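To begin, one chain is listed below as structure tokens, in the form predicted alone.
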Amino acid sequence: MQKITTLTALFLLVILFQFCSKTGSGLVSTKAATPIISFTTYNYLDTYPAHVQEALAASDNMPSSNPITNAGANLGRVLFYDKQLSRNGTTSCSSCHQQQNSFSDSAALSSGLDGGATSRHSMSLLNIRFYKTGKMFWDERAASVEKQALQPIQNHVEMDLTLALLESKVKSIPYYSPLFQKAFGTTLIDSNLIASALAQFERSIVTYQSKYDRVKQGLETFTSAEAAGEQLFLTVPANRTCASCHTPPMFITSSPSARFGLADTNDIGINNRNNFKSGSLRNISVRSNLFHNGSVANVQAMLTAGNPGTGKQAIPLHFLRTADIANMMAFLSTLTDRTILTEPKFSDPFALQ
């Protein structure tokens, strides 16, 4: 009887260990997932169409000290999707910046590793390389993409690791040493190199395969509604057009004609002035919960409402008539690049494990 009792207890302990490992309650599985691309690199050095390349030459924030390489961006991709880079192994950068949602989140506020909500809507990572100043976050508090990359990892709601613990975790995972060797020529692993790899991957996420791009290359033509919408975007109202803050062809600028403000009593943005960074409008037609607080359901709601959100907008949209709205929507839909939503080189390397 005593032998049976002992065996039963051991069996229950094994079951408990397996359950805890799966639920992330503190015990960690001894089997680490291996990326399906661990040593196979994709090409991240795309040749962009002339209109995109011209914009890049004028606004590129990539520093000479951290140029994009295939091996570096490949490592960045693995780091970006690796949930082991959080305190309890449940959250990664991709948890809030989801490829299928244009590297943003379909929720107004994202969920952190313990279920808590982030303080702002997840800003899309599309075309961040074209934000000339390089400043990141809605309030531009990070001076560069490299500086931004480590902040969510240290954030108590999001991933909740100290940099020392981050380095220790990455060093302990077998597949990282050869990836760092290939990317940087060293097996040294530290937070600076982690940030560099993440920044390379994030800067490589560029949209250039939309109808808009094909039109600018002379491969297609706009419909009459799309052409009318483009003219509205570029010229109306004369004193402060949409394009003055969302400059074509990437529909982003770090030097807008006026800072955009969406009144929010709980968040006063850049330098406490109720202003916020303007992101790229690429893929805006397939994104939801817009602005820093996610308070506007989608671009249709923004155009229809005129003054969306909780207070007066810096740029009123009352100049848009019903027909204008339909034309503007038609034009904005041409900015959608669906390729980037499924392209393997931007996808989760752990997805098939």
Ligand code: HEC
Contents of the next structure:
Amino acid sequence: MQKITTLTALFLLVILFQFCSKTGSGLVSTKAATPIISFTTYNYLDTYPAHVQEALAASDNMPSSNPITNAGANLGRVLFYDKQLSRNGTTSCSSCHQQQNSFSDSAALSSGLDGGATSRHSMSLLNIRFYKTGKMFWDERAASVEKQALQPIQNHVEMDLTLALLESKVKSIPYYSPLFQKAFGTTLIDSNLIASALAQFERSIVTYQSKYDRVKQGLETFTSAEAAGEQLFLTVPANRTCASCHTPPMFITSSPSARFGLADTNDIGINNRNNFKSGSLRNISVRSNLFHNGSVANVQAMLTAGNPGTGKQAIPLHFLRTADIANMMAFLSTLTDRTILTEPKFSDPFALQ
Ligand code: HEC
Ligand code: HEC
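Now that the form predicted alone has been shown, please provide the structure of the form predicted together with ligand HEC.
Now the full complex is given, and it begins with the chain already shown.
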């Protein structure tokens, strides 16, 4: 009930705000009359199960200068979903990193603010905190999560703002001042603080509530197909197992410089060698258009390519004997965490449903 009242109030404030700015009425010029939208605050400081906590201890890319706080991640959530962070007010981070699609895009390539297509497939943002070097993008060209965050905002196809414009926009939006005050103890808004808040929110997006996690905690057991799939993942082929590149338990590449290339004459990848990193394989069974160019329809298509009768060239190291495919699919499905797809703290704070 209280939630509904808050939402109704929020809705009225938004209408009032738009009405005032549209009519240019004197109302907005007085600061006191400017409505301040209050967003729900959530807890982002989860306690992870031991196997996830261990992985975090070994590979966390969170710098001591920007630890996750609830106020920081809460501000990051608002920024992440705010379309006003684009030149024409149509595009936010969430336009291409959609919660229901594991913070990726179901389309092979995404549309930017004027409808132009991105040159690569949108990466899932699940578990990016566990990529030890912190280097972001398929070709690792951003040095950290913080540095990455300002790039789509300035990218001409994606959101297309200069940092100066970004700062003046955010400063002029009334709900930000109190959110920055809470998060960073200052209302002196700049692009570094914007990047820090976005990074805090993104690093909090961690999956640890899948069947795989319950099995690792001894709360459930794998079916025989799932167990056989896990064995394949850990042992086949002997000289280059799936796990050697997609390290459990977060299944994020540990060594993208290992020799692996999806044949692609248009994209040179890391160090011009056609190498790419891969994000976490968690939730891979509910994602589509995989790999850096979105050219692989789904996991089944990946594992099948190269088998007689498919007519498709095999992707190096990414296909299996027909007899093994069902087991691998069963195992990969255990990595799906459905809670993350709808969890309110990762959802759109501007949505008024
Ligand atoms: C128009 C679509 C679009 C928008 C808007 C967008 N992204 Fe992305 N994002 C992508 C694409 C495409 C990639 C992969 C690009 C590449 O590797 O060259 C990507 C990659 C990333 C990565 C790298 C993940 C990894 O594991 O390396 C992060 C982090 C990210 N985006 C965060 C954001 C944030 C934060 C925003 C908003 C400030 C945002 N994105 C806005 C499409 C978009
Ligand atoms: C030599 C390292 C290596 C091995 C071995 C390997 N992978 Fe990969 N995998 C990668 C890299 C790198 C990418 C991203 C490449 C790209 O986009 O061009 C990738 C991409 C993927 C993707 C798509 C991820 C996405 O976000 O789109 C899946 C699924 C996958 N691998 C599963 C597997 C499975 C299952 C195996 C074992 C049968 C395996 N991989 C073996 C390195 C490897």
